[in-house]
Structure formats: structure tokens, C-alpha cells
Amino acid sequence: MLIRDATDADLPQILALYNDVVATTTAIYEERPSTLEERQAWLEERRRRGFPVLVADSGDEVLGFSSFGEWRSRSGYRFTVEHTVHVRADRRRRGAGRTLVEALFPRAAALGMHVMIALIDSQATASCRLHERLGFEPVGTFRQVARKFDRWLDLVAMQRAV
């Protein structure tokens, strides 16, 4: 498995990922598909704010994305990025999430962040543990913030030191 910067080439495999994961999970407090130009403008946007976006390949397959951006707009926070990571159902829990998000603190480092913020589904135990394994420490939940499925849901916020 490679991590390595996605190119356009890999927007319909990122595509199809980022739409199964709103379609089957609450990783994602999205409820409608995604469109093939709204990733393009998501890529383009990273790349233009120099925020990296990492697919893990295997060969010609994307098995997984990470990304970070801003956290929030206002001056105070320019230190202070939020990511995100998606890994295909079929490969989940054989170690490209944790490759995926160790590959982006050096590149936090590199462009003087100071901590990174990860929102997760509170019924994503298995990503809050992956999380706390790299060092992110639980700060605090936001109750019943978001609604999916037909439940409310509530998100776990975890930060850590870059």
C-alpha cells in the first residue's frame, strides 16, 4: 500500500468511497450522494489553500482518503486544522486509516499547524480508538447535533498536538 497525494484520476474511486460511506454509515452527516463536481471543487479547494488530500493505493485501487482544512474561518484558529479519513467497507481495520492519518501530521507540521481536530460519530468506537491510539485526546461531545437514519446523533470531538 502507497500514500501518496490523490491526483484527478482518482476522483471517481474517491467518489464512489465518500458516497458509500454517506449511502451505509454516520461517519458522514451528509444524506445525499455526492456529485463528481463537487469533489473536483473540493480537490481543487484543498489544493489551492495548500491543505493535502492523501489516497492510499493499492496498484490502480483506492482503498482510502485523508484530508485536513481549516477548522474555522477566523484568524485565531490558523493554527488549528480539522481532518478527515474514509476507508473502503472491504478494507477497514487492516491499518490504511491509521497510515492515512499519520501521513498527514508531518504535513501539518510543515505548514506551521499547531493542533489537528477530529469530529467523530460517537458510534464510531472503532475510529475513537484508532484516534486515541495516535494520540488524540477526547475533549468533549456535542449531543444530538445532527440527525441521519432517523435518530439524533451525537459527535465526539478529539484533538491532538501536531
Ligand SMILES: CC(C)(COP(=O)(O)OP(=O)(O)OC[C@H]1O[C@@H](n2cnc3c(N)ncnc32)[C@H](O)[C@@H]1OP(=O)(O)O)[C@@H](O)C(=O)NCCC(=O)NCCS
Given for the second form:
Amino acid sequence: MLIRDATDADLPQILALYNDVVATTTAIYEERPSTLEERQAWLEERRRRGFPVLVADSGDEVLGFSSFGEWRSRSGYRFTVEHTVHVRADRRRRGAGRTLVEALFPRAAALGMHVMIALIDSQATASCRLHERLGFEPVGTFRQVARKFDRWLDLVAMQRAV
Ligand SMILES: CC(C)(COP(=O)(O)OP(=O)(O)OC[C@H]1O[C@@H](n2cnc3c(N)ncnc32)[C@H](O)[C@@H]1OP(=O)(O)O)[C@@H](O)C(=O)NCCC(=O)NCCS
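Go ahead and give the structure of the form predicted together with the named molecule, now that the form predicted alone is out.
The next block holds the full complex; its first chain is the one shown before.
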């Protein structure tokens, strides 16, 4: 498995993975599937800002992706980033998620970042465990701040020093 920067050619697989997570989980607080144009705009914006978008490449397919971007827009927050990670449902529990997040750490350090933040749905046990294992510390829970699949959702905030 190779971790590398995403290319435009990866976008259809990134889109398929993103839309599967939207349709089947509460890991993304969105109900509408995304489009290739939206994923392209997202990738271009991350590149423009110098932020990484990484993929785990098995050799012939994208197993997952990770990325970070601005957490909040006011200038005081410029040393803090919020990251995301998603792995294909049929390729989980094989180390891709851990490797994708670990690969973000040197990128954040190289950009002079100070803190990384993960905002995780409280029911996303796998993601909560993964982040605990990587040294992220839970710092609070926002209760019932989102709604999906006809229920209220709690959002857990976790952070780690870069
Ligand atoms: C969360 C996610 C990215 C983990 O990716 P993964 O490739 O399966 O994770 P890894 O194989 O690298 O596992 C790393 C650690 O995470 C924890 N973990 C992963 N899946 C888990 C599960 N289903 N239950 C409990 N712990 C789990 C374990 O501690 C694991 O270490 P171990 O296998 O040595 O015990 C993946 O499950 C996923 O994409 N889920 C849906 C979308 C999502 O929740 N994204 C995160 C949004 S913040």
C-alpha cells in the first residue's frame, strides 16, 4: 500500500467512497450525494491552500483518502487544522485508516501547524478508537447538533498536538 498525493484521476474513486459513506453512515453529516465537480473543486481548493489530500493506493485501486484543511477562518485559528479520513467499506481493518492519518502528521508539521482536530460522530466507534490509538484526546461533545436518518447526532471533538 502506497500513501501518495491524490491526482485528478483518483477523483471518481474518491467520489464513490465519499458517497458510500454519506449513504450508509453518520460519519459525514450530509444527506445528499456529492458530484464529481464538487470533489474536483474541493481538491483544487485544498491544493490552492497548500493542504494535502492523500490516498492509500493498493497498486490498482484507491483504498481510502485523508486530508486536512482550515478549521475556522479567523486568523487566530491559522495554526489549527481539521482532518478527515475514509476507507472503503470492503477494505477496512487492514491498517489503511491508521496509515492515512499518520501520513498527515509530517504534512501538518511542515506547514507549521500546532493542533489537529477530529470531529467525529459519537456512534462512529471505529473512528473514535482509531483516533485514540493515534494519541488524539477527547475534549468534549456537542450534543444533538446534527440530524440524519431521522435522529439527532452528537459530535465528539478530539485533538492532538502536532
Ligand atoms: C474509521 C476508518 C477510517 C478506520 O479505517 P480502517 O482502515 O478500518 O482502520 P485501521 O485498520 O487502520 O485500524 C486502526 C485502529 O482503529 C481501530 N478500529 C478500526 N476499525 C475499528 C472497528 N470497527 N471497531 C473498533 N476499532 C476499530 C482499531 O484500534 C484499529 O487498530 P487495531 O486493528 O490494531 O485494533 C474506517 O472505519 C472508515 O472509513 N469508516 C467510515 C467513515 C468514517 O467513520 N470516517 C472517519 C470520519 S472522522
